[in-house]
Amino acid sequence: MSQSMLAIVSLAFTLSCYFLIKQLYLKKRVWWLAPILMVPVIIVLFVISLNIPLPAYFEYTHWLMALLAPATIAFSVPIYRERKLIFSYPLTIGFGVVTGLLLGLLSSWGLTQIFSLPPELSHSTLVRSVSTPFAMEATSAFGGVPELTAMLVLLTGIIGMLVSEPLFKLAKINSPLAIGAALGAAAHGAGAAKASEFGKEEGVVASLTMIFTGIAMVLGAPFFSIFLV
């Protein structure tokens, strides 16, 4: 099979499998069906199993990675559309993206600071907790490796997601606001699909959150790179 063959069966392959996922999940709502976890490994094991070249696979599905930027812009939507919930608990969801934010910088760096990590891991782990459109733009002012970062983005969201309910749980916290603003501080999209489980303000919240903190973190990455870098 030519290699232009494999970068389409590669495309059309990752696109159904994302559909499909996400289909599924929907009707089962179980963790280990999210399409953020589920994906992945399937599509691994379809490159490894067809030995498909890296340049092969992403020959076309690097696009899918340009809508990063469009989607982006996109989150203006939600910010348009859940306005008065913003006016209505501004201190909520301020102290959720200051929280996160900082919080997020200071454990990634004490990660590194505790182990011994290579340079472009160490500056790539820094933005970890912002979702990856927004950590993909600021990770360059701390000098990272903006797929490296990427991979970190996800593997961030997947923990926060499968250990948020039983924390949620040991700490007895109930409250739809401050699930909503942990969960999109803290595990930014797969944060903000968990916080949809619990209930339809918990997600509203929780994507209100993700897209301030990771705002704040493009603008603030100039600023805190000097003290971190």
The other form holds:
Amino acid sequence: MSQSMLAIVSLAFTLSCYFLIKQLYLKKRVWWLAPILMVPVIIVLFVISLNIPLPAYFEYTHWLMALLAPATIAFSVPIYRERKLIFSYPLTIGFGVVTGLLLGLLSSWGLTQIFSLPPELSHSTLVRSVSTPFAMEATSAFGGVPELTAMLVLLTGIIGMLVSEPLFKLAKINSPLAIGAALGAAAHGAGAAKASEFGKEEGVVASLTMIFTGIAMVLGAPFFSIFLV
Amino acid sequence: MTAERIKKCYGSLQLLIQIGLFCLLAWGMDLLSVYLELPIPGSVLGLAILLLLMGLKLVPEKSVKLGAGWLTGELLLFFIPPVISIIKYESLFEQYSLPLILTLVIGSVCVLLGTGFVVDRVFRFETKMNTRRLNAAKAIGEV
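Okay, that is the form predicted on its own; can I get the form predicted together with the partner chain now?
Zooming out: every chain and molecule, the one shown earlier first.
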């Protein structure tokens, strides 16, 4: 197959795999079918087994990434819609965002130092707990690699989704705002999806915390990088 | 064509137009951010400006709701391509897989517990304050 043919096949496969797995997950609701886990696994296997060169894979699919910036702008709509909640609990939401952001940064920094991970990994890990469009924007300030960052953000989302429920039970964290803020700050979009399984309020708070943490990360990155890199 | 199909077509068209507008805004804001040499990336600038426009009632929420819902709902699709380039870094991930997973798991546990704990306490405090304020307002009303 020629390169351009492979590029078209790659795009078609990526789109159909994504929408099929999403449909399937909505029907079956088993954790291992979660699109965040299953879609990358299937596509990586597809690329490896067909021996598709990465430049061919990216030729058209990289246009999907162009939608990350419009998606960032779209986050203004949930903020506007939930303005009442934000005005009723400014302290709670603010503390959640600041605590989540600092803990995310410091835990990543400390742990990568302890395990002495190489710089490309440790720098890319710093922004791992914020939503991808924000993480991809902020990572360059820390000297991170965008592709590695995307992968680490994804893994963080999966881990947060899986460990949160037993952890909340163990630590007796059960107020909706605490569950929502913790999941939004620790596991971005995957966390927000998990939070809405707990309840509507949890989901809304998780989304808001995720968005504000992301914005704060992007705005603060040049400043934080002075201390952490 | 039945009325229902016309409605569906109209909905898809509306969605496409709204996504297009978000893309246009993202592109324009990016140019602006580069041109003015702002430390804020165009996407975050666009977020702030659209929020302001909605707050001032210059842009009604319902005219951007559909596109915004789709863009934020399908976010995973947009970052699949960079994730696939993990293939390029296979040896790096293989070599450091254990410390990396430990970093991510322990780090996530820290953020989940720490944020949950702090928000739980602040929420109780703020609820108390809100109730007190509400009661005070009621008391003034009664006098």
